[in-house]
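In the block that follows, a single chain appears as structure tokens, in the form predicted on its own.
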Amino acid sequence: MKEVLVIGSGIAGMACAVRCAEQGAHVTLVSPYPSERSQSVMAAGGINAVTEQCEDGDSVASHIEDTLKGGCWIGGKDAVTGLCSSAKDTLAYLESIGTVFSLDQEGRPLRRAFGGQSHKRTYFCGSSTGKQIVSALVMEVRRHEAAGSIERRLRMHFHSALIESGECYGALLYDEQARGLVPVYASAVVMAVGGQNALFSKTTGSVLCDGYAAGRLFLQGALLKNLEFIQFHPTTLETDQKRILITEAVRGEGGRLFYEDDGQRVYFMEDKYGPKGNLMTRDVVSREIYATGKNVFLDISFLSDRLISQRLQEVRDLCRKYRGIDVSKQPIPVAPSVHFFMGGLAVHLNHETNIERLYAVGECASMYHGANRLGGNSLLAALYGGRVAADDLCAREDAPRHPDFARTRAREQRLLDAASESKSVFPVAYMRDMLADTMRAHMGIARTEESLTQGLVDVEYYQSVAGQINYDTSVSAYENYSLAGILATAHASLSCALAQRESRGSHWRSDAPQTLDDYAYATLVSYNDGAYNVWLDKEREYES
């Protein structure tokens, strides 16, 4: 039988563990909480398909036009193409297992527009689309578990790869109850672990997802991609712990934004862009907002109270809750705020690393989005990966007998027990702190060479005392052991940004305002002793 490890255990996740049971194949899922505490619970917005109930006009070429024309045309038209023609088979197969679309009064499946977007084409479950999902998909893999054919673990880490000569093995996990390293042999690994929040602290994201994974795998030999693609999503609320997402839903059922100058209201998006202005790409809106200099808002009070009551009463709770808004009377003080990766690692149409039977699904793939994600594809493309990823490890034959990895496991526990011993005042909690300023001072909306070259030196700082500071034994050694590939991921993403010397999508340079035919490929980093090496795939060999 087919042994497959699957690390992390959102929607990527979890869709990919039960095509490979389905397949006759045993998973090992993985992840340090319940899938419920997921980042995916998040999403709220939909998922987009065409389907026979489509938009006059819309098609299936549409989508796939929209999503290229999105990304600013670094997304591989291959896997866009995959992506999109797909979407109505997915959301025929999240209906077949439980998740409830919105209707209609005549019962007819309900859509809604984003931004980028030539139709309405987007499903959604009232304002908790990522929740219905979830929950639809745990019962699918409780059923396999029941089954025998997914094994979960839960309190488990990941630590590292089991590489040797190109090929992954399994993977060190870092197990919480035993506080020591577990190794875990199998055929294929699929890494399902998320973006990198953590390096900016407060998103809209969770902190959980933290870059780690990534930086590890970097730090190992696999390719990274796209990183200085990060997405701002244009409407967030602040408040103490982090900023809320005001989703994309509120523009796409009607709302305005705007500033006031002399008491008056300015609505800015409107005026630049004409009547779909509110609904232009994420990275454009953002811009503008971060443009104007002002205080923005957004309004919805003249929407109906039913409309909001049944599409938007997430949003009407969160304001209620965190601000004490009435968004039925009163408009929402809104900012831009890091919300999407669309760079991570770099994966095959297949969603296969350079690293043999190491696979990456979800947002730590760079795959689908380009240079800017359009929303409602970030559920499909979770879907979508995992399933393909699945299909391509199942069908190619078994790793062969894996190497004695007895001393690897032993070296890194002496290394994990060694930081403990540590006698330095600055915690690592400190240092993390210190990189969350410096990566929203220097990869912010607005980039130049001076301020990159600015945060490349204070995350080599970083890096240069990381293995002199206090690692408190009194938290889990994850929250140790991790800074050193946050540290790489966030060093990674700088070189992309600075070697990237125009403006495309999320990546704005106001000193290189120009977008140039010359940077129309996907960017490419690698790590060999020390040096971080930026290259632009040319070849086309990783689809994005």
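From a predicted model like this one, the values you see are computed outputs, not experimental measurements. Positions refer to the first chain, counted from 1. Only the largest set of C-alpha atoms that superpose within 1.5 Å between the two forms is called the rigid core. First, how it differs from the form predicted in complex with the partner chain.
- Core-superposed comparison between these two forms: the C-alpha position of residue 258 differs by no less than 2 Å.
- Shown in the overlay between these two forms, fitted on the rigid core, is a CA shift at residue 392 smaller than 2 Å.
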Second form
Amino acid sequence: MKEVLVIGSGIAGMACAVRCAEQGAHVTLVSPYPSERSQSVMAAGGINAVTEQCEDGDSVASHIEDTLKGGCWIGGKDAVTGLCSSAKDTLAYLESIGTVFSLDQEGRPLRRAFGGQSHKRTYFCGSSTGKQIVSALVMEVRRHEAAGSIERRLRMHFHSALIESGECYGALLYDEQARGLVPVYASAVVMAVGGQNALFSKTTGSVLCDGYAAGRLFLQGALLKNLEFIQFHPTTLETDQKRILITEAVRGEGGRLFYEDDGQRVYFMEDKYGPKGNLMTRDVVSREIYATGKNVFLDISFLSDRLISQRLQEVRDLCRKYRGIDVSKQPIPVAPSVHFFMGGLAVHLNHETNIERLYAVGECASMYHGANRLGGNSLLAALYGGRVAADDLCAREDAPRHPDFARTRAREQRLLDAASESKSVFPVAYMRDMLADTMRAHMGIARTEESLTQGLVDVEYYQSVAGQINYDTSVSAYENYSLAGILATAHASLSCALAQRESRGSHWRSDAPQTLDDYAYATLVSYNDGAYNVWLDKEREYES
Amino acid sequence: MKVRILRQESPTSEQYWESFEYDGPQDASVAGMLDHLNYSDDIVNDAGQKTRRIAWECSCLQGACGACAMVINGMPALACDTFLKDLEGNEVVLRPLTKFPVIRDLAVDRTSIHHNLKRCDVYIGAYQPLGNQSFSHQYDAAKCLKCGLCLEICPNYTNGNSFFGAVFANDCYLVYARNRQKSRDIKKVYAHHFGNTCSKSLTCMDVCPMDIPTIASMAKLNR
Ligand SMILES: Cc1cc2nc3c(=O)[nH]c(=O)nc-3n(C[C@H](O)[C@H](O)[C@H](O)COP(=O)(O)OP(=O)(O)OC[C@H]3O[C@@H](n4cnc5c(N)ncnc54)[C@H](O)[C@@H]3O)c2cc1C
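Next block: the form predicted in complex with the partner chain, after the form predicted on its own:
The next block holds the full complex; its first chain is the one shown before.
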């Protein structure tokens, strides 16, 4: 029987695990916490698909076209074609496992549009699409747990992959209960660990998505891709600890962006782009907000109370609860924030990385979205990618017997033990905060060579001292050992952004504002003995 | 502001109280306050002694994932969803949920919730919906975060050995509504582990961070 190890239990990880189990594999599904804690539960807006009941004039071809165009033509055509052509089946699958999509009064599925879409093709489940999908998948996983084909292991963190000669045989996991490293061998390992939020500290997403696994695998020889492409959501509300997403639906319902100049409101998006200016794509709105250099507000106070209650109640609640703002009377102070990572582990069409039998799916894999992701496409990609990886790994021949990794495990355990003997009270969180300050300052919406170079100098400094500092061991071992991987991901991201002397999608170089044909390829980055090498994937080896 | 926290270093060690002086923003949530205590400087208690950092769980920090459930001034609540300005008195008292084993400080092991659902085969299988089930209630039921607040407050729930609480009832409802082949069997399981014992205090609904009207699930399943 095939043994599969899936790391991460959000939508991508669960979709992959279930599909493997259905094909007779035995899956170990690992995550520190249950799926209800994954970032996937936060997705509210919906999932894209063109079905038989599509809007007049819509077609799979337009979904493909919109996705490639949104991604500024560096997403792979074959990959995107696969994603969009099977979106209908993905939706049907979700329905077959009990996901209930919202319907109109005649019983037809409702759809909405997100920025950058030529048609309304985003299906949704009330205002909690991500959570509704998670609930259905959790039930499916439970069904397979009962049958013995999926074994969930909680309170486990990824530590490193067991790799020899470019082939993956399993992973070392940190077991919180046993407080030690355990090897899990498998015919294939699937990473489904989400995005890289911790690089920036405050984002719209979950603090559990930290970019560690990508960084650690990178140091172990995996290629990363398109790391310079980070989506900033234009309208987020700042709180003490995070940035809360104010959904695009607010602008869809007529919400207006403005700043104040000499006591006068300036509706800068409408002034520049006309009456529909507030609904330009996320990258454009974010850049325009940034360019004002002012405090920007989103106003819906002129909408009727009824409309707000019916369609934007969650926004009303969030603003009241977290900032004491009454949206029917006051404008909402908004600012762009890091929201989604188009970059991540480089994968081929089958979702395998450059390391044999090591796969990546969901937001931790870089695929489909090119330089900019369209709203509603990432839930789709998480489900589709999970399925593609499962089908590929289940169809392949069994892995050769694994080499003996006992010495690797013992070495890594010794390193952890040595670190845990520290009596220091210096928290690793301080290093993470410094990194976040650097990333916000130098890897923000507008980038320049000078600023990115300074960012690299900072990160190299953190890397040079990080290994020599003793950290407070009263926090979890994972929090401490993950720092090196997080710093590596940050270093690789800055390197990609520095190498790309052009502007495309979410990567905006104010010192190189033009989009150049020479750069119309994915960016790859590898690590070799301290060197971070960046090049363009001109052969389209990853994502064709 | 004084903060008292019931602490425990490991699953097998003794619990003890430790107090802290909080001088951070007064409009913070309890989660914000914990971050402030942990990381604005070296952590010291109110006697000026250096101490361990306070362990607690978090993920979304906006009331959508259920990680940071704990008991705040006697009430089960999410730390990221509870604000200092709304608390009465001049003291904040935090303790871990009492109905689950403590892992460390305010972090508890809620595996029993998942274990009980698994051992009773509470899963949908093939989608064959019962007619006439309200979408809006299905959405509500599926919003359950498995945070454990409903179990903490429930007068009938003790350790999850036989009575499984509102969290169980709502998942049973989803199976009932979405697979008519299983609706009869799931009602039996529901009755055995919930319906027959629930004394209908309904306090579970008062503390649910998702405002799930569990009573609506009960109304369907008791029928
Ligand atoms: C506020 C918000 C709203 C959104 N709305 C939408 C939307 O409407 N439509 C849409 O398409 N997309 C949306 N997105 C994006 C979408 O939610 C994510 O891209 C998608 O859910 C990612 O799923 P995933 O399974 O890849 O990762 P996640 O759901 O993030 O899951 C990652 C898993 O990996 C685990 N993990 C992390 N690190 C480790 C480690 N070191 N070891 C072991 N396990 C680990 C985590 O605990 C978790 O279980 C939204 C995102 C946010 C933040």
